[in-house]
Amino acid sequence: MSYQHTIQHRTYRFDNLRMLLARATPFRSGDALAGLAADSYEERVAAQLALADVPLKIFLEETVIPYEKDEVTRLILDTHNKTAFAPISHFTVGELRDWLLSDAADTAALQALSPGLTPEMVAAVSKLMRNQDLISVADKCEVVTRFRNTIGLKGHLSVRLQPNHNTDDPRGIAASIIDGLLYGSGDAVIGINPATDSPQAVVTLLQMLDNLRLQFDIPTQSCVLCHVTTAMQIMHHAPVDLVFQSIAGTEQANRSFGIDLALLKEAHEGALSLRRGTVGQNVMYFETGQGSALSANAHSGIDQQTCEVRAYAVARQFAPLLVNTVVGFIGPEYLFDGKQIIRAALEDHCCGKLLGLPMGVDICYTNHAEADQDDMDNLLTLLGVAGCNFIMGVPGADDIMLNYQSTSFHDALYVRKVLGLHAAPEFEQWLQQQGIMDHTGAILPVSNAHRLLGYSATANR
């Protein structure tokens, strides 16, 4: 099916839905690199106007990757909830945008609708939204998940404590963890990106994290972000809380990561069998990022934002505790500057929330991007207003192992304070019991006699 729109006697034609979605996307360097971006601002507007008139039912009939060639497409269509979709089945994309911004689209209505939305519908409507629209809609969504604490409640913002070390030195990692805990970070997860994916190194780190958690009775979860196959190999003789994996929106891109849906299903079932959660059993942790499929030459001619939202269908299938878009990590080839990173993060967060995912954002950039920490401050504040489930807490905002810039423990304190946000309730209670935080959320001075400062990573290996 082809689509068209005329502006001042010039008719712009789009051969198929895949092309229409690509041309309608706000400009970013990755789509230009792939030859998918609109040639002019006028063409982009024409595509957006044409897209606004597309009935939502078309997305169930015309696929961006053929059903028989891609298991992500099959997952999207085979799991589509027609009952949930029925109330809006007569809408166009433009009408869906208008409804999402109306008072009728409250939290309960959005939660009920979520199973009836496909990634392509959600990607399409986001392309018609201004930044404030993305923030407004996301703020109305609430996606709550549980393992040892409760994440995603309105008025709360959690933090992944990210204590990476370039040699996996337990002492360096422990120092970062203690620092983060004393600043109120760590309720989303204490999650380490290991310098090596060897099973023994991962086990050593998991044991250290679990010993720390048990010693201080911390109501949180841990994760070493190894490949899913490594986690499966060790999960029955190591304290595996969450199973991590990077995912993408096409079968080919996921294969480049060494995974498919069957493997993720096996890992999910294995993690559930451990029954390590205390208040819930959301056991998966997924990371995504615009440009990942393109960087693997596995985007199938789809714009990078639509590819990204298709990855959320994969995540949704496994009821994760956490999903975060590592928005600026892949580099300026895909998101060139602060403006593109901010726009992409707001899109990802809103689209993920509409699909029912517990979305967090790694507010970040690489050192060769045209971005700086002021851009990250802006994005952090916008996401706080939008109701983001969690962000990253990195010592000094500078990850010495992955060599990129993110957000710090202090940044998390800032956004919680100015927006009146709280940590996960179980974790916040623990912080108060430990004398780290008072009942107003203010961080208290720490004496040299504080229990956490007596922790020894080497003694607990």
Second form
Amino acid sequence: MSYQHTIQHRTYRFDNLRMLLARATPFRSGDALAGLAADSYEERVAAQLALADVPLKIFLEETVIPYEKDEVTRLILDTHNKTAFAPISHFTVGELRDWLLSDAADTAALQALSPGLTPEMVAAVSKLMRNQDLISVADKCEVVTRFRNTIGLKGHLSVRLQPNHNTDDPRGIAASIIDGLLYGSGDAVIGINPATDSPQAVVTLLQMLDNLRLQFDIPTQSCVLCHVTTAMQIMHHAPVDLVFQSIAGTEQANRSFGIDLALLKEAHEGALSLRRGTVGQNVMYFETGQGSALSANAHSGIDQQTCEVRAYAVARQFAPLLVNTVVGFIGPEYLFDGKQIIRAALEDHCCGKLLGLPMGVDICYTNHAEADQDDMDNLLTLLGVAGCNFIMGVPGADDIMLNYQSTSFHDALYVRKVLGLHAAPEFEQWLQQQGIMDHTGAILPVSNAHRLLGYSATANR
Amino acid sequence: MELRHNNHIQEDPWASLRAFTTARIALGRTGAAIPLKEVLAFRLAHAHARDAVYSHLDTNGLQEKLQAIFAGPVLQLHSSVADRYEYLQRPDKGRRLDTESSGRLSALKDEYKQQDIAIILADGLSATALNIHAIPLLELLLPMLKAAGRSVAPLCLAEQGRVAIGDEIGALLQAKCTLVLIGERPGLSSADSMGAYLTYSPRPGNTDETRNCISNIREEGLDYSHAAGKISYLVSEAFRLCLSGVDLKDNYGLFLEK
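What's the form predicted in complex with its partner chain like, now that we've got the form predicted alone?
Okay, now the whole complex, with that chain kicking things off.
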């Protein structure tokens, strides 16, 4: 089906929904690289005007990749909940935007609506929204998940402690973990990106993490972010809490990651069977990021933000504990500067939340992007206001293994302090018991004799 | 960096753990904030990385030095990218020569074509890395290639180039393989790291799995003599097997890879 909009005497035509979505997207370098961006500012607004008038029902009829060709499309349509969709089934995309911002769309209404929304509907409405709208709507959502603690409650912000080391040296990793715990980080997960994907190296790191957790009775979960097939191979003889995988929004892009839906289902069932969660059974940890499908040459003519939101359909099928959009990692050919990174992060967070996902954001950039710490400070503050479930905690914001800059333990303290946000309740209680944090949430000085420093001495011997 | 010590800083009593990692741990704090001394140290590292991204290939200086160690022609080429701003956003253009450059290669005399190996020096994301490391590496590598009986095509300097620009250059030179020396994406701890990519049977459209990569060439990383030895070994293996990439396993010595 084609779409059009006329501005004065000029009529802009868009061949199909896929093209309309791409042309309506706020500018970013990746869409230009793919040849999908609008040619002018006017064309972009024309596309947004046309998109605003598209009935939501169209999204159930016109796919951006054919049903027969792509299992993500099949998943989206086969799991669409018509009952949940019913209250908004007569809306256009524009009406959905206005309704989302209305007082009628409260937390309960948004939670009830979530299974009735498809990724393409959510991507479409986000393209019409200003940054302020993306923050307002996300702030009204609440997505709570549980494993050994409770993540995503309103007024809380959790942190993935990311203690990476360039040679996976357990002592070096332990040093960064102690640093992070003493700064109040680690309630989302203690998660290591391994430098190698060898099963034995992963097992060694998992055992180290589990010993540390058990010795200090830390109410959190651990993860070594290896490929899902590696986790499946070792999960019956190693302490696997969460199963990790990078995912994307097209079948072909997922195949380039070495996965498909059947494999994820098998991994999910395997992780559930371990029964390691104490307060809940959300056992999956997914990472995504705009541009990944284009980077794998598997975007099928879909703009990078719509591809990203389709990845959330994959995620929500497996009830994850954490979904993390690694927004600025991919580089300037996809998101050029601080402005594009900030916009993309707010989109991802809001779209994921609308689809019912426990969204966190890796607020980050590489050295060849036009961005710096000031941009990250802005984004961190905006996401704190928007109610982001979790962020990363990297020593001094400098990841020495992945060679990029994320947020620091100090950054997490900053945003919790200025916005009055708390760590996950179980973890916060533990921090207080350990003398790391006081009852107001302020971090306390620790002495040489702190028992966590005793651990590091033992581990380093 | 020397900043006067002040009393607002809450020091962390685990500085001894820094012995186990180069991560920025035990930074201390003032309130919830990182102490200024550490903020400025970070900013300086980022400044070095940013300056490296925007650095220029010293084409004339490199040409002069190359001609002192290499008897054949040294060519100055350019990708189809207009400037660094475009380079960062259009990797496709950084992989292709501009028309003047491709014309010059096509017009080269036949005697320079069909050689064993074409060596290309591209700025990539850190021209600084090439300006510092390319000559010392080639001073060791060129004699090793000669000793192994390999013929070397005219050396090429490629401004605003990506790794795959070597495919077009190699194809126009009809070289059996290419070695692209290129500036790697600068990290906070290393703004001058050089990479070397070996591709057997270069042609446009080759993808990453057809290449072997030697990374982190710099004095504090993989030093020149080890890098040259490793490249020389991979070239021999590539010619023995008539391929490069994932099927060419790197069994040369025991090196600490990143």
